[in-house]
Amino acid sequence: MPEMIEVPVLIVGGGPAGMSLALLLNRFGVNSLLAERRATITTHPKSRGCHARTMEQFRVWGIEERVRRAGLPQESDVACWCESLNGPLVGYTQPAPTTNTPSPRSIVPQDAVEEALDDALSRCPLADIRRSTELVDFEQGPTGVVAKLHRLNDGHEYQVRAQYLVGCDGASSRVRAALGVQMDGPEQMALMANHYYRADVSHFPHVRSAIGFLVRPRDRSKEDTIVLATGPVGDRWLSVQKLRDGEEPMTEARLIEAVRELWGIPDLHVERINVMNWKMSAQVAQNFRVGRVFLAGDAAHRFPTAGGNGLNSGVQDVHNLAWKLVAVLSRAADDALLDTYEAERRPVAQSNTAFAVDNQHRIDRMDDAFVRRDEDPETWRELLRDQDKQLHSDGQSMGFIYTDGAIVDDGSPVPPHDPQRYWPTDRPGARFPHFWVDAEQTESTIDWFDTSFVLVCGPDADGWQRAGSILAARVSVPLQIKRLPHMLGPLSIERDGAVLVRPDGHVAWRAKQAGAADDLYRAYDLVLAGGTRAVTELVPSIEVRT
């Protein structure tokens, strides 16, 4: 008989969503069992950058300023169009504004990400982490799920017996394939393969000054190609090849040949740490959920980098689906509940989807107009204020209002969705804003949503707060009360007025002003329902009325 492990949660797959997934749980005291097919975190940078709605959850799990010191300095957010790297430069996009955030955007490496969340995760008991380790196969049945996992390193199998799935397992989900889930769009944009090497050139002035060099020779015999910083210091570095069809990424002699060249150093010390091949695809999974199986980050979708929404859609997408598993897992909310994690993040993902390939689209007119920018100078210019939308993108980030979920939604208007910036609302749906509480500016209210739901009452919202009071004592979801110190808040309640907040950080219901304490055990036991995926009409659950 095969060794039988039973877990509430197996996630499969270690990358950021996964490991997000992971700790997050246990912040919620659910034990998870994460199986990891390589033996270590990644060595390879890949994504380079975490916005400021994921850098905001770093903040409430206490690793924001580990990421952050592993990151490029601020200013650095923003890209180079130049003839090499050793000049001439001739243009920057414009830094981003960073108004609506305690967290501004990061340009970190994903490896150094990694390390923060596999750091944290060695202080998560309810976490077990098993590398080296990998799904073989898996069956569900109406009260949960069973996986068998193959341990690499001596060959042994056993069983896994969880409540859920969650395949957190990358582009090539096995979870996803076994599921028979497809995938809309196109699977290959382009072939690409980027090479990770160590060369330090920190003497430059110019090192930390973007996040990425898109160098394109006068020369046009030879190569273009996209140079990233990849840390802090200038030692470390990614260079972007595209292949064309049948070709292999070049040698270690080439790229050595190459940077050097790119530096104007002929002696330069390179060092080639490693190698990576990827696609450029544009797709999102037809499914997030199927029974007790849920996908999450690169199984559930594949972004062009443009935009940089890979890994922040993954930790966002299990930021939403954490909750709710925690919230049916007690028995505190129906299972419709959980259906709301695809109707409100596979949207996002469609949106995401469409923003990397208009992104990509822009680079590429971008890319043209600066070959001919001797003769037309203005489009070229009039294209690198344009790339502003894909740099300067809080509103795609942070400002998507779910309106089909785990909400209940109050008719009024949905303010158009504007990618680039983001206009702060406390609609139902919306992310509530953020806004320092103190003037010492130390706390933000970004920092309330963590592991419950959270009334935000109004200076003069007594009512609503004797409301909230009777409800949190009386419910198995944690409920924890707020008052605001002031109304300087971006918000549309008055001064009597609430709004209740999901442990997400996204508005549940709003109250503009005082009210009927049943309508907010009404919308509480409906959020926990469905929201507008409940299937009855309800009647509020708490008896004892103000």
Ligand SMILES: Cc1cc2nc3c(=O)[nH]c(=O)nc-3n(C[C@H](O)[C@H](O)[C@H](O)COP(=O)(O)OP(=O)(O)OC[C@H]3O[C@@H](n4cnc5c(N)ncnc54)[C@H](O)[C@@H]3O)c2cc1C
Given for the second form:
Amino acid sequence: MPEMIEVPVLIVGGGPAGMSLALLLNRFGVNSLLAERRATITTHPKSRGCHARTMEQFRVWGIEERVRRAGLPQESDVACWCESLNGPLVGYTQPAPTTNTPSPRSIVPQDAVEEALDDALSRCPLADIRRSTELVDFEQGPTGVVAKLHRLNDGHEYQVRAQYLVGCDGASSRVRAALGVQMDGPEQMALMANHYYRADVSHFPHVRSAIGFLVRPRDRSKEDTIVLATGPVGDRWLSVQKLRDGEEPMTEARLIEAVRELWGIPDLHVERINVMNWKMSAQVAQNFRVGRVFLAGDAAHRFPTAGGNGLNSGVQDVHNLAWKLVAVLSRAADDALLDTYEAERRPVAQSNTAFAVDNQHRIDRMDDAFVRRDEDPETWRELLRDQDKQLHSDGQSMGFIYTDGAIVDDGSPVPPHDPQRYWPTDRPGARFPHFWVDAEQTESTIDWFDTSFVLVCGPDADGWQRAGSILAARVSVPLQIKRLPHMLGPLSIERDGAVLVRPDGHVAWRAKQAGAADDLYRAYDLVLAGGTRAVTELVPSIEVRT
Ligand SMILES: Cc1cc2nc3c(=O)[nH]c(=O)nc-3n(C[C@H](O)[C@H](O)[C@H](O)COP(=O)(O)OP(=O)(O)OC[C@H]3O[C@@H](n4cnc5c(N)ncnc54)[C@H](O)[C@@H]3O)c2cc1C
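Could you output the structure for the form predicted together with the named molecule, given that the previous block was the form predicted on its own?
What follows is the whole complex; the chain from before opens it.
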């Protein structure tokens, strides 16, 4: 008999999505086994940055400061168009502060993020992280999934029986292929090669003030290129080469020559660290769930990189999924709750795809305007200003509102989606807004949302607080009560109102004023039964008084 390991959740893939899920499950007190093919975390910086919503999660998980230290200075979320890296620098976008969050975005490379997650996981006793371990195949039945894993070091094969499997195995997901899930959208918009190199140019004043440089040489026979800053020092860079049909990535010798020319330093020491080919795609999986198997991160969606949603969406996916898996595993919630994962996250993935495609067109439109900037400065300036829409996208990052899912819809109008600007709201489905609870600005409302539901009560909401305490004592998915000390936040509830917030920080239900305790009890039950996806007749978890 082959070796068989039993675990509640098997995670395939240890990129940002898979590691975040293992970390989250550990916080909830649930065991997981993570199988990752690679022996180490990524050696390529890939993603450029973490949006505020991701940084908020890192804050709650205790890794925000570490991640931020590995990033560029706060005001450097600007893109620069230039003819060469030693000038002239023709146009910069404007940096803009992220507001409405305790955790502004950070321009930080993915390897540093993975390092922080990996380090945090080393202190998670319930997360069994198995590197150099590949998923070979799996089968699912009504009670679980049996997967075959292959240890790459010594060829050992063994089986894992899990109640749920989450495929966080990236763009070429084997889990997705095995499920037969199709992707909507173009698979290849462009083929790119990222050259990651070391070259110490930290003496230049401009290298720490921009996320990247779009180099468009005046001599049009020379190649355009994008050079991205990697880390806070100014000694590691990423050169992005767009490959034509059949073209190979440039050789190291050619890269060194090109880099020296770009920086205008003929004897600059340049060392290529690695090179990675990747496809620019704009695809969303048709299903995020098939039975007991889920897809998250790049396995579920692939965006053009402009606007930087790849890593961020993966972290949000598993943040949405983790508490639902935990609630169903503990038998406190119906299976229908798990259907809300796709209902909530797929529309966000579609929106992020459209946003990223728009951003890519935004960048492409700059090329002609850059060349013609002296004849047509108005168009050039207008398009440069337009770039702010992709660089400052707090609305896209924090403003998504789930309208179909684990919520009790109160029928209020859904605020229009504004990708650039985040408009705080306590409407069901929205992220509960951040505001500081104390004058010293050390405690944010965001800090309250981690592994339990939270009933946020207005300063005069004695009735809701009492009802919440009764509910908290009887339910198996933990519920905490928080009393607002003041109404200094962007809330629609009155002083005696309350908001029920899910563990992922999204509003499940809202009572604008004092009301019947039964409304809260029913709301709690309805959310765990799947909210708008509930299929069972509700049996209240505590007796409803009539
Ligand atoms: C070169 C490059 C540049 C990028 N630049 C940006 C950017 O600028 N901005 C941005 O937002 N995004 C960027 N991205 C995308 C970003 O890196 C991804 O969105 C992000 O890594 C997705 O995280 P993930 O955890 O879903 O998947 P991944 O990070 O791809 O992780 C998947 C993991 O699964 C493992 N795996 C696969 N199959 C198996 C198997 N059968 N068994 C076990 N393990 C398996 C892989 O080894 C991998 O570690 C870039 C990606 C690449 C490749």
